[in-house]
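First, one chain by itself: the form predicted on its own, in C-alpha coordinates.
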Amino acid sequence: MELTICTYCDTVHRRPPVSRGSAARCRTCEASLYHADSDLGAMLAVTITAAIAFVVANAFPLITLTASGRQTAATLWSSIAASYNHELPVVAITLAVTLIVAPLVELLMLLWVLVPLAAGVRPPAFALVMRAMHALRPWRMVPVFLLGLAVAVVKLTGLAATVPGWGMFGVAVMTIAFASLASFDREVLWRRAEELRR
(Lines of atoms letter the chains of each structure in order from A and count residues from 1; the text may use other names and numbers.)
(Lines give C-alpha, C1' and ligand atoms only; values in the text may rest on other atoms or scores of the structure.)
Protein backbone atom coordinates (compact mmCIF):
# COMPACT_ATOMS: atom_id res chain seq x y z
CA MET A 1 0.00 0.00 0.00
CA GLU A 2 1.50 3.35 -1.07
CA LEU A 3 1.13 6.39 1.17
CA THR A 4 1.59 10.11 0.60
CA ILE A 5 1.93 12.93 3.13
CA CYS A 6 0.52 16.45 2.78
CA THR A 7 3.39 18.94 2.88
CA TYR A 8 1.14 21.57 4.52
CA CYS A 9 -0.64 19.74 7.36
CA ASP A 10 1.27 16.39 7.50
CA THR A 11 -1.88 14.30 7.04
CA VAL A 12 -1.06 10.80 5.78
CA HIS A 13 -3.18 9.51 2.88
CA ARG A 14 -3.41 6.31 0.92
CA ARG A 15 -2.21 7.07 -2.58
CA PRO A 16 -5.26 6.76 -4.87
CA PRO A 17 -4.83 6.69 -8.67
CA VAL A 18 -5.42 10.06 -10.35
CA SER A 19 -6.65 10.55 -13.92
CA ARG A 20 -4.43 12.47 -16.34
CA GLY A 21 -4.73 16.24 -15.98
CA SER A 22 -6.14 16.13 -12.45
CA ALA A 23 -4.64 16.25 -8.96
CA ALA A 24 -5.16 14.50 -5.64
CA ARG A 25 -6.07 16.82 -2.77
CA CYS A 26 -5.63 16.60 0.99
CA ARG A 27 -8.84 15.74 2.85
CA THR A 28 -7.85 17.97 5.76
CA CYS A 29 -6.63 21.21 4.17
CA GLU A 30 -7.51 20.75 0.46
CA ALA A 31 -3.88 21.35 -0.59
CA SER A 32 -2.67 19.64 -3.75
CA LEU A 33 -0.88 16.36 -2.88
CA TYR A 34 0.31 15.32 -6.32
CA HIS A 35 -0.60 15.52 -9.99
CA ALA A 36 -1.15 12.79 -12.52
CA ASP A 37 1.65 13.88 -14.87
CA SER A 38 4.51 11.45 -14.40
CA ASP A 39 6.33 11.15 -17.73
CA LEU A 40 10.09 11.30 -17.07
CA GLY A 41 10.77 12.24 -20.70
CA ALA A 42 8.40 15.22 -20.50
CA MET A 43 9.91 16.30 -17.18
CA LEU A 44 13.41 16.10 -18.66
CA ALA A 45 12.33 18.10 -21.74
CA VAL A 46 10.85 20.86 -19.54
CA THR A 47 14.03 20.91 -17.41
CA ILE A 48 16.21 21.30 -20.52
CA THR A 49 13.91 24.10 -21.72
CA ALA A 50 14.29 25.84 -18.34
CA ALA A 51 18.09 25.44 -18.54
CA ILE A 52 18.21 27.02 -22.02
CA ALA A 53 15.94 29.84 -20.83
CA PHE A 54 18.26 30.36 -17.83
CA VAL A 55 21.24 30.81 -20.18
CA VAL A 56 19.25 33.27 -22.35
CA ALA A 57 18.08 35.23 -19.27
CA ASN A 58 21.68 35.63 -18.09
CA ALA A 59 23.36 36.22 -21.45
CA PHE A 60 21.07 38.83 -23.01
CA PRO A 61 19.67 42.22 -21.88
CA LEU A 62 16.40 42.24 -19.96
CA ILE A 63 15.37 45.65 -21.29
CA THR A 64 16.96 48.36 -23.43
CA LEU A 65 16.30 52.01 -22.50
CA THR A 66 16.73 54.87 -24.96
CA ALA A 67 16.58 58.48 -23.69
CA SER A 68 18.15 61.66 -25.12
CA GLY A 69 19.91 59.66 -27.78
CA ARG A 70 21.61 57.41 -25.23
CA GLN A 71 20.93 53.69 -25.11
CA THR A 72 21.34 51.56 -22.00
CA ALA A 73 20.92 47.79 -21.82
CA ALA A 74 19.99 46.37 -18.41
CA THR A 75 21.03 42.79 -17.74
CA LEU A 76 20.44 40.54 -14.77
CA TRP A 77 24.08 40.88 -13.76
CA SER A 78 24.09 44.68 -14.14
CA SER A 79 21.02 44.96 -11.90
CA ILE A 80 22.81 42.95 -9.18
CA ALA A 81 25.97 45.07 -9.62
CA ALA A 82 23.91 48.30 -9.49
CA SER A 83 22.33 47.22 -6.20
CA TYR A 84 25.76 46.50 -4.75
CA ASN A 85 27.25 49.78 -6.05
CA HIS A 86 24.39 51.77 -4.48
CA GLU A 87 25.37 50.37 -1.07
CA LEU A 88 22.62 47.74 -1.00
CA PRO A 89 24.72 44.59 -0.53
CA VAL A 90 21.89 42.62 1.11
CA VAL A 91 19.63 43.30 -1.90
CA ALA A 92 22.45 42.35 -4.30
CA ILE A 93 23.15 39.09 -2.46
CA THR A 94 19.42 38.26 -2.29
CA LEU A 95 19.06 38.89 -6.04
CA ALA A 96 22.10 36.74 -6.81
CA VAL A 97 20.89 33.86 -4.63
CA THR A 98 17.22 33.87 -5.67
CA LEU A 99 17.67 34.63 -9.39
CA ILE A 100 20.94 32.92 -10.28
CA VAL A 101 22.30 30.52 -7.65
CA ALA A 102 19.05 28.79 -6.54
CA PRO A 103 17.60 28.26 -10.06
CA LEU A 104 20.98 27.10 -11.43
CA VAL A 105 21.56 24.62 -8.60
CA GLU A 106 17.99 23.30 -8.84
CA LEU A 107 18.31 22.83 -12.62
CA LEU A 108 21.64 21.02 -12.23
CA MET A 109 20.17 18.74 -9.55
CA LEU A 110 17.11 18.02 -11.72
CA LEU A 111 19.36 17.07 -14.62
CA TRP A 112 21.52 14.99 -12.25
CA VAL A 113 18.41 13.00 -11.29
CA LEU A 114 16.39 12.94 -14.52
CA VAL A 115 19.06 12.06 -17.11
CA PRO A 116 20.11 8.78 -15.40
CA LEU A 117 16.51 7.83 -14.48
CA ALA A 118 15.36 8.38 -18.07
CA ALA A 119 18.28 6.17 -19.18
CA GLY A 120 17.30 3.44 -16.70
CA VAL A 121 20.08 4.05 -14.15
CA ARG A 122 19.71 5.11 -10.50
CA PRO A 123 21.69 8.37 -10.03
CA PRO A 124 24.36 8.57 -7.29
CA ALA A 125 23.28 10.27 -4.05
CA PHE A 126 19.67 10.26 -5.27
CA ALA A 127 17.98 10.71 -1.87
CA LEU A 128 20.37 13.50 -0.84
CA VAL A 129 19.82 15.41 -4.10
CA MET A 130 16.02 15.06 -3.88
CA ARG A 131 15.99 16.39 -0.31
CA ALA A 132 18.30 19.25 -1.26
CA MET A 133 15.96 20.17 -4.15
CA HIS A 134 13.01 20.25 -1.80
CA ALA A 135 14.88 22.51 0.64
CA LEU A 136 16.10 24.81 -2.16
CA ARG A 137 12.76 25.38 -3.93
CA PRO A 138 11.51 28.25 -1.66
CA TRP A 139 14.68 30.24 -2.48
CA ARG A 140 13.84 30.41 -6.19
CA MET A 141 12.07 33.74 -6.84
CA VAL A 142 12.04 33.94 -10.65
CA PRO A 143 8.24 34.60 -10.95
CA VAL A 144 8.47 37.49 -8.46
CA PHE A 145 11.35 39.00 -10.44
CA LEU A 146 9.37 38.67 -13.70
CA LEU A 147 6.44 40.54 -12.14
CA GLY A 148 8.77 43.29 -10.90
CA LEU A 149 10.40 43.48 -14.32
CA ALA A 150 7.01 43.90 -16.03
CA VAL A 151 6.08 46.68 -13.59
CA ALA A 152 9.43 48.41 -14.22
CA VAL A 153 8.91 48.30 -18.00
CA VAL A 154 5.48 49.92 -17.63
CA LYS A 155 6.77 52.59 -15.22
CA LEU A 156 9.80 53.44 -17.37
CA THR A 157 7.78 53.82 -20.57
CA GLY A 158 6.98 57.43 -19.70
CA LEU A 159 10.62 58.30 -19.06
CA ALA A 160 12.38 56.52 -21.93
CA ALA A 161 11.77 54.34 -24.94
CA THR A 162 11.73 50.84 -23.43
CA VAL A 163 12.25 47.67 -25.45
CA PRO A 164 12.04 44.26 -23.72
CA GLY A 165 15.07 42.14 -24.57
CA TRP A 166 15.78 38.45 -25.04
CA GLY A 167 16.74 38.25 -21.39
CA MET A 168 13.19 39.13 -20.36
CA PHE A 169 11.90 36.47 -22.75
CA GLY A 170 14.28 33.99 -21.08
CA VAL A 171 12.98 34.92 -17.62
CA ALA A 172 9.38 34.47 -18.83
CA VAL A 173 10.10 31.04 -20.35
CA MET A 174 12.00 30.00 -17.22
CA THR A 175 9.03 31.03 -15.06
CA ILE A 176 6.62 28.97 -17.18
CA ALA A 177 9.00 26.00 -17.21
CA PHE A 178 9.41 26.00 -13.41
CA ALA A 179 5.62 26.28 -13.00
CA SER A 180 5.23 23.33 -15.35
CA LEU A 181 7.79 21.31 -13.40
CA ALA A 182 5.78 21.93 -10.23
CA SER A 183 2.80 20.18 -11.86
CA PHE A 184 4.70 16.88 -12.21
CA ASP A 185 4.41 14.18 -9.56
CA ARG A 186 7.91 13.99 -8.04
CA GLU A 187 6.99 10.85 -6.13
CA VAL A 188 7.40 9.10 -9.49
CA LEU A 189 11.12 9.85 -9.29
CA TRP A 190 11.35 8.12 -5.92
CA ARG A 191 9.39 5.10 -7.17
CA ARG A 192 11.50 4.86 -10.34
CA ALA A 193 14.71 5.04 -8.28
CA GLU A 194 13.44 2.28 -5.99
CA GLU A 195 12.61 0.08 -9.01
CA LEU A 196 16.13 0.56 -10.38
CA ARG A 197 17.73 -0.34 -7.04
CA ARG A 198 16.11 -3.80 -7.01
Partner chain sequence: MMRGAELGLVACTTCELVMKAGNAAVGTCPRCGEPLRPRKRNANARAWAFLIAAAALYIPANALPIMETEQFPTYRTDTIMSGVAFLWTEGSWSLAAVVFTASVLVPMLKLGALGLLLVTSRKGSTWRQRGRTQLYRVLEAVGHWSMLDVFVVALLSAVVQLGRFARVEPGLAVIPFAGVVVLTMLASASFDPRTIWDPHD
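In place of the form predicted on its own, output the structure of the form predicted in complex with its partner chain.
The next block holds one chain only.
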Protein backbone atom coordinates (compact mmCIF):
# COMPACT_ATOMS: atom_id res chain seq x y z
CA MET A 1 0.00 0.00 0.00
CA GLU A 2 1.38 3.39 -1.00
CA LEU A 3 1.58 5.96 1.75
CA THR A 4 2.34 9.63 1.96
CA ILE A 5 2.96 11.73 5.07
CA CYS A 6 1.99 15.39 5.27
CA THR A 7 5.19 17.39 5.84
CA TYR A 8 3.22 20.07 7.72
CA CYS A 9 1.37 18.01 10.33
CA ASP A 10 2.77 14.44 10.10
CA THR A 11 -0.60 12.86 9.22
CA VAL A 12 -0.28 9.56 7.35
CA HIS A 13 -2.41 9.17 4.22
CA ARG A 14 -2.94 6.53 1.55
CA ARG A 15 -1.82 7.77 -1.85
CA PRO A 16 -4.55 7.18 -4.45
CA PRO A 17 -3.92 8.85 -7.83
CA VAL A 18 -5.64 12.21 -8.42
CA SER A 19 -7.00 13.48 -11.73
CA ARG A 20 -4.94 15.82 -13.89
CA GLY A 21 -4.93 19.42 -12.76
CA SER A 22 -6.02 18.69 -9.20
CA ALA A 23 -4.06 18.13 -6.00
CA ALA A 24 -4.61 15.82 -3.04
CA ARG A 25 -5.01 17.77 0.21
CA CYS A 26 -4.24 16.77 3.78
CA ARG A 27 -7.38 15.99 5.79
CA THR A 28 -5.89 17.37 8.99
CA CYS A 29 -4.32 20.67 7.89
CA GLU A 30 -5.44 21.08 4.24
CA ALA A 31 -1.89 21.30 2.89
CA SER A 32 -1.42 20.22 -0.72
CA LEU A 33 0.09 16.70 -0.61
CA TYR A 34 0.71 15.72 -4.22
CA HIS A 35 -0.49 16.31 -7.78
CA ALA A 36 -1.45 14.07 -10.69
CA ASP A 37 1.41 12.05 -12.18
CA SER A 38 3.51 14.39 -14.31
CA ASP A 39 3.87 13.97 -18.03
CA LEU A 40 7.63 14.20 -18.57
CA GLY A 41 7.22 15.53 -22.11
CA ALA A 42 4.99 18.39 -20.95
CA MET A 43 7.37 19.17 -18.10
CA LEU A 44 10.29 19.29 -20.52
CA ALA A 45 8.35 21.60 -22.86
CA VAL A 46 7.61 24.04 -20.01
CA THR A 47 11.27 23.90 -18.89
CA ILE A 48 12.46 24.77 -22.41
CA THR A 49 9.92 27.65 -22.56
CA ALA A 50 11.27 28.94 -19.24
CA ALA A 51 14.85 28.66 -20.52
CA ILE A 52 14.04 30.70 -23.65
CA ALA A 53 12.24 33.28 -21.49
CA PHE A 54 15.31 33.41 -19.23
CA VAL A 55 17.53 34.27 -22.21
CA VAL A 56 15.08 36.97 -23.36
CA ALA A 57 14.87 38.43 -19.83
CA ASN A 58 18.68 38.65 -19.67
CA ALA A 59 19.38 39.84 -23.19
CA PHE A 60 16.83 42.63 -23.67
CA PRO A 61 16.03 45.88 -21.80
CA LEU A 62 13.42 45.61 -19.06
CA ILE A 63 12.41 49.28 -19.12
CA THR A 64 13.34 52.09 -21.51
CA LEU A 65 13.06 55.73 -20.45
CA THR A 66 13.05 58.77 -22.75
CA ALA A 67 13.23 62.31 -21.38
CA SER A 68 14.38 65.56 -23.02
CA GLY A 69 16.06 63.76 -25.88
CA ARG A 70 17.98 61.33 -23.65
CA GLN A 71 17.27 57.65 -23.49
CA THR A 72 18.26 55.19 -20.76
CA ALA A 73 17.42 51.53 -20.39
CA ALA A 74 17.59 49.13 -17.47
CA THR A 75 18.54 45.53 -18.11
CA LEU A 76 18.85 42.86 -15.44
CA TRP A 77 22.62 43.16 -15.68
CA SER A 78 22.72 46.98 -15.62
CA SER A 79 20.53 46.93 -12.48
CA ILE A 80 23.06 44.65 -10.82
CA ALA A 81 25.93 46.84 -12.04
CA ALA A 82 24.16 49.97 -10.74
CA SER A 83 23.80 48.47 -7.26
CA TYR A 84 27.43 47.42 -7.35
CA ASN A 85 28.59 50.88 -8.46
CA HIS A 86 26.60 52.50 -5.66
CA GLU A 87 28.81 50.53 -3.27
CA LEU A 88 26.00 48.15 -2.42
CA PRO A 89 27.60 44.79 -3.35
CA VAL A 90 25.19 43.02 -0.95
CA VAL A 91 22.26 44.20 -3.08
CA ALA A 92 24.07 43.27 -6.29
CA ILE A 93 24.62 39.75 -4.91
CA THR A 94 20.97 39.49 -3.79
CA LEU A 95 19.78 40.43 -7.29
CA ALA A 96 22.25 38.10 -8.99
CA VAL A 97 21.36 35.12 -6.80
CA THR A 98 17.56 35.50 -6.77
CA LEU A 99 17.10 36.54 -10.41
CA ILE A 100 19.95 34.93 -12.37
CA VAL A 101 21.80 32.18 -10.50
CA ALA A 102 18.85 30.44 -8.79
CA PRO A 103 16.58 30.32 -11.87
CA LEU A 104 19.42 29.44 -14.25
CA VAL A 105 20.83 26.64 -12.09
CA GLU A 106 17.35 25.24 -11.50
CA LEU A 107 16.58 25.23 -15.23
CA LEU A 108 19.91 23.56 -16.07
CA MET A 109 19.30 20.94 -13.38
CA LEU A 110 15.76 20.29 -14.67
CA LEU A 111 17.15 19.76 -18.17
CA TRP A 112 19.91 17.57 -16.73
CA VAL A 113 17.24 15.36 -15.13
CA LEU A 114 14.41 15.49 -17.67
CA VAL A 115 16.26 14.92 -20.94
CA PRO A 116 17.85 11.58 -19.91
CA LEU A 117 14.68 10.41 -18.12
CA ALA A 118 12.60 11.11 -21.24
CA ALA A 119 15.17 9.12 -23.25
CA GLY A 120 15.07 6.24 -20.75
CA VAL A 121 18.46 6.77 -19.13
CA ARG A 122 19.09 7.38 -15.42
CA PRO A 123 20.67 10.87 -15.16
CA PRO A 124 24.15 10.98 -13.59
CA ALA A 125 24.17 12.26 -9.98
CA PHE A 126 20.37 12.15 -10.06
CA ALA A 127 19.71 12.22 -6.28
CA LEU A 128 22.25 14.99 -5.69
CA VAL A 129 20.75 17.18 -8.42
CA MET A 130 17.20 16.62 -7.11
CA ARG A 131 18.29 17.60 -3.59
CA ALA A 132 20.10 20.71 -4.83
CA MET A 133 17.00 21.77 -6.79
CA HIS A 134 14.89 21.38 -3.66
CA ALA A 135 17.31 23.49 -1.61
CA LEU A 136 17.58 26.21 -4.24
CA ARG A 137 13.87 26.72 -4.91
CA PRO A 138 13.03 29.22 -2.10
CA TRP A 139 15.73 31.63 -3.31
CA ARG A 140 14.29 32.13 -6.78
CA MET A 141 12.27 35.36 -6.77
CA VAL A 142 11.20 35.91 -10.39
CA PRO A 143 7.51 36.73 -9.65
CA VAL A 144 8.51 39.33 -7.04
CA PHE A 145 10.78 40.95 -9.62
CA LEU A 146 7.90 41.07 -12.11
CA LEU A 147 5.81 42.99 -9.55
CA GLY A 148 8.84 45.22 -8.92
CA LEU A 149 9.02 45.98 -12.65
CA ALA A 150 5.33 46.89 -12.69
CA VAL A 151 5.75 49.19 -9.68
CA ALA A 152 8.81 50.83 -11.26
CA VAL A 153 6.96 51.44 -14.56
CA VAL A 154 4.00 53.04 -12.75
CA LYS A 155 6.33 55.20 -10.63
CA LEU A 156 8.19 56.38 -13.73
CA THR A 157 5.19 57.34 -15.88
CA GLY A 158 4.99 60.75 -14.21
CA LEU A 159 8.68 61.40 -14.75
CA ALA A 160 9.35 60.47 -18.36
CA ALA A 161 8.12 58.43 -21.31
CA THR A 162 8.44 54.86 -20.07
CA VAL A 163 8.27 51.79 -22.29
CA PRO A 164 8.37 48.20 -20.98
CA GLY A 165 10.93 46.23 -22.99
CA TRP A 166 11.14 42.65 -24.26
CA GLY A 167 13.14 41.75 -21.15
CA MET A 168 10.03 42.40 -19.05
CA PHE A 169 8.04 40.11 -21.33
CA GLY A 170 10.70 37.44 -20.71
CA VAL A 171 10.33 37.90 -16.93
CA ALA A 172 6.53 37.54 -17.25
CA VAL A 173 6.79 34.30 -19.29
CA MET A 174 9.37 32.96 -16.82
CA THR A 175 6.97 33.69 -13.94
CA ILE A 176 4.18 31.72 -15.63
CA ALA A 177 6.49 28.85 -16.62
CA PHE A 178 7.91 28.46 -13.08
CA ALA A 179 4.38 28.54 -11.60
CA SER A 180 3.44 25.77 -14.03
CA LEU A 181 6.56 23.74 -13.15
CA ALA A 182 5.57 23.87 -9.46
CA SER A 183 2.37 21.98 -10.27
CA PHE A 184 4.27 18.99 -11.74
CA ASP A 185 4.67 16.18 -9.21
CA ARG A 186 8.32 15.32 -8.56
CA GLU A 187 7.51 11.82 -7.24
CA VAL A 188 7.24 10.57 -10.84
CA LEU A 189 10.85 11.62 -11.48
CA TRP A 190 12.03 9.65 -8.44
CA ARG A 191 10.08 6.56 -9.51
CA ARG A 192 11.23 6.73 -13.13
CA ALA A 193 14.84 6.99 -11.96
CA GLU A 194 14.36 4.03 -9.55
CA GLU A 195 12.98 1.91 -12.42
CA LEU A 196 15.97 2.77 -14.57
CA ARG A 197 18.45 1.80 -11.87
CA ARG A 198 17.37 -1.86 -12.18
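Bear in mind that the values here come from a model prediction, so they are computed numbers and not experimental data. The term rigid core refers to the most C-alpha atoms you can superpose between the two forms while keeping them within 1.5 Å. Positions refer to the first chain, counted from 1.
In the core-superposed comparison between these two forms, the C-alpha atom of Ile176 has shifted by less than 2 angstroms. The Cα position of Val188 differs by less than 2 Å between these two forms after fitting on the rigid core.
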